[in-house]
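Just one chain is shown here, as structure tokens, and it is the form predicted on its own.
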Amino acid sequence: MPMTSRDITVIGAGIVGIACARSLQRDGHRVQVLDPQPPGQGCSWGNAGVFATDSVIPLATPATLRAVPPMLFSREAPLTLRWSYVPWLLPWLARFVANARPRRVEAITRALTALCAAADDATARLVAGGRAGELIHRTGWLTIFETERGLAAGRAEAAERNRRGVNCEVLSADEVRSWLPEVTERIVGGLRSPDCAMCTNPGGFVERLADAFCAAGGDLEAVRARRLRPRSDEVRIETDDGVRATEHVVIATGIEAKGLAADVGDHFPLDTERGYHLMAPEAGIRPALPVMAGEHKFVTTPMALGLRLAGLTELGGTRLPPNPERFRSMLRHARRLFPTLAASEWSEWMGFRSTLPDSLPVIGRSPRQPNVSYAFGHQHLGLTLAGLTGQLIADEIAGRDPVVDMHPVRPGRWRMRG
């Protein structure tokens, strides 16, 4: 029997909105994206473009609750938290270490596995016959290491993710070097993730994909979705311009999903990681592959724009300005790191990650609105399961069997009020 063609609007023109849009598109659906920023902008624009599909422990996990204290107290640390944000943060917070037990780690660690082994083939699909997938180079990346507690660490990832069918590899610093020459003498050791991808340019990716939703003949509009009215029959969407109505609706805008899934009667303990650029179009090094500081948590890219320095993580939600003690720490460490580095002039860049307790993204129907689905907290994957996420959105609508077990990315998952 063929399929029904639907009216499907989705809200969000980030990679995992346009991948939803483009997978519906495929299926035969009249498909309209609304967003009021041109495509791929936001953290579609400012991540580190790494296919990080070696991904697969949670954030929350008993080390990173031990590692959590000292952090929060120091300007260097991977981790910091805006002190004026913590009454609005207890309640995510407490829901994060309740995560961090060791059965939960080991339920979304195999969740995560799960999601990432698919992720290539599903981005594979995404951007068949069009030009995305030229900005896509199987590089691996590197996670480089400058004490030896850091490495210990690092070796004990590597044996999990390998435990889990995931490649990684131990290497000495020599080795490193042999990737790496422009990298410190300072370096004892590293990881390799062969088989993951980098992007050369993620913004150019999302708006190329854009680009092939548009000539197929999607309908891209510059417009804010402002709230939502569910009806049985039909989804009514309030916007800047008037109220239009669609049969169904893929909510994929990351951080501002709250609020519109609260419209629907669905509430989430979702909030944000700030995450900070810098970005220079000379730097006098071009690494071959994506670097991870291991102790630092930030990622050297080297892109078609330049080169970008991408991480380091804020806790402190979407209202405070950007803190700029954050982009004056990334620097210190790179140029420790790369010697070399002789960039002068730096742009400067914070989005937002949306981000759940649990270290996975919410997908899938809604449980009171089925005319409604759901595509956000991707939190560091966005870029990497985007293109599953979007498949998985269009299973689900066809009734399709989805490729991988959804039940941990559910959206019934929570029980919150309003």
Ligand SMILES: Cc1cc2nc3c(=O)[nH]c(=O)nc-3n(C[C@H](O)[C@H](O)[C@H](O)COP(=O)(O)OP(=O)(O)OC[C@H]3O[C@@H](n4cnc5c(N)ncnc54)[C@H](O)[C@@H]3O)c2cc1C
Second form
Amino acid sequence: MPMTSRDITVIGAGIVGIACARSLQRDGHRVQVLDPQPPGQGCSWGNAGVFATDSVIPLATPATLRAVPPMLFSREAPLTLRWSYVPWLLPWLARFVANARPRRVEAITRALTALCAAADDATARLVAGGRAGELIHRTGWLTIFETERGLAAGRAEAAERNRRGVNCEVLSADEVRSWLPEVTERIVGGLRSPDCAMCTNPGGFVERLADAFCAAGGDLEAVRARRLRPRSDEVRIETDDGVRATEHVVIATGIEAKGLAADVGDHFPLDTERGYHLMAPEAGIRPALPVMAGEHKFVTTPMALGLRLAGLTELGGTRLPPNPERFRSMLRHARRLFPTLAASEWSEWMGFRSTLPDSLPVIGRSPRQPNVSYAFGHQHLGLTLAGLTGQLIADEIAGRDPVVDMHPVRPGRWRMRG
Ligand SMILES: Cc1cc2nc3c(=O)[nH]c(=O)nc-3n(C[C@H](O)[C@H](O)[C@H](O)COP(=O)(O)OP(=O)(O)OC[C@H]3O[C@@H](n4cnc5c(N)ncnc54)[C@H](O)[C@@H]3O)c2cc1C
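Having seen the form predicted on its own, please provide the structure of the form predicted together with the ligand.
Zooming out: every chain and molecule, the one shown earlier first.
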């Protein structure tokens, strides 16, 4: 049956929005993307560049909950809290804790495993026919540990991944050094995920995908969507430059999805995990592949434009300024891990991961409005899962069977009042 071509507006030109736009365009729809910023300038600009298809274990686990209390009082911890934000965070935290129950962890891990298993093929389809794929390199990536305790936890994670069919090897300290000659002698071991790939310029990756979208007739408009007014036959989008009417809307605005969804009558417990990065054009070292500091949870990635240290998690909402101590802490640890790290000029960046308390994204149609779809909440995996998200959104609109079970990511899984 030939598919009906529709006018579809994607709101948000991050990696997720552009991936949705490309998939819908390939299905023959007339697609427009709205974003006041150029493509790839939000969270998608500053990430660590890892297609982390091995990251199938959610953040909320009993082990995380046990580790959190001491972390909250440490300046060096990978997870920190802005105390003034706690009153706003409590409902999200309560749901996060509920999702750390073993039964939920198992269900979420299964869902993430299925999403990650389908992600590589979807990314390959996303980049086909354009220049974005030139920025992807199949290097694998490493996690390295400075303590026996960290390594023991890493071994357990590797076993768990292997049990689920994800390839993850445990390395001795010497094996780590054979991959990473620049690392400190103090390393006790590591993990290697050989099947993962990296992107050497995450912002440029989105720009190239957006170029391919425009070259194929797609339309990018530099306006902000202020309000949605869905009706049965169309959706009206009030922007800061007049009203647009469209047949279908995809909301892919990352951390800013909550307000637009509320216009539709859908309410999500969305909050942010703030993440930090430092970048130096010349750093004195250039690892051959991305390296996660196992205890400190930041990634050192050799990017096209220099060395990037990216990661950490700070729960603190979107309004508070960055915490300068987070940058200093990351740099202290990086200098310890790589004694020959020699950069003096670092640029600083902070971004907002959009995260639901169950570590799963929201992908699919609104339970209230069939002409509104959602694609947000990709937490640490937006680059990894963008191609698949675009495919799932396009499949649902076309009425095709999805390549993965959509049940765990469906928007209607949260029962919330406005
Ligand atoms: C430090 C750090 C490291 C990370 N490392 C990795 C990694 O290695 N691998 C990985 O897979 N993921 C990683 N991530 C996560 C990844 O970057 C995000 O999941 C991803 O960028 C989310 O993409 P997005 O398109 O949903 O959001 P964004 O990139 O934030 O895009 C949202 C867009 O919506 C636009 N917008 C917002 N409101 C409106 C509106 N009202 N109207 C129009 N437009 C609007 C914004 O301007 C923005 O351009 C990392 C994140 C951080 C912070």
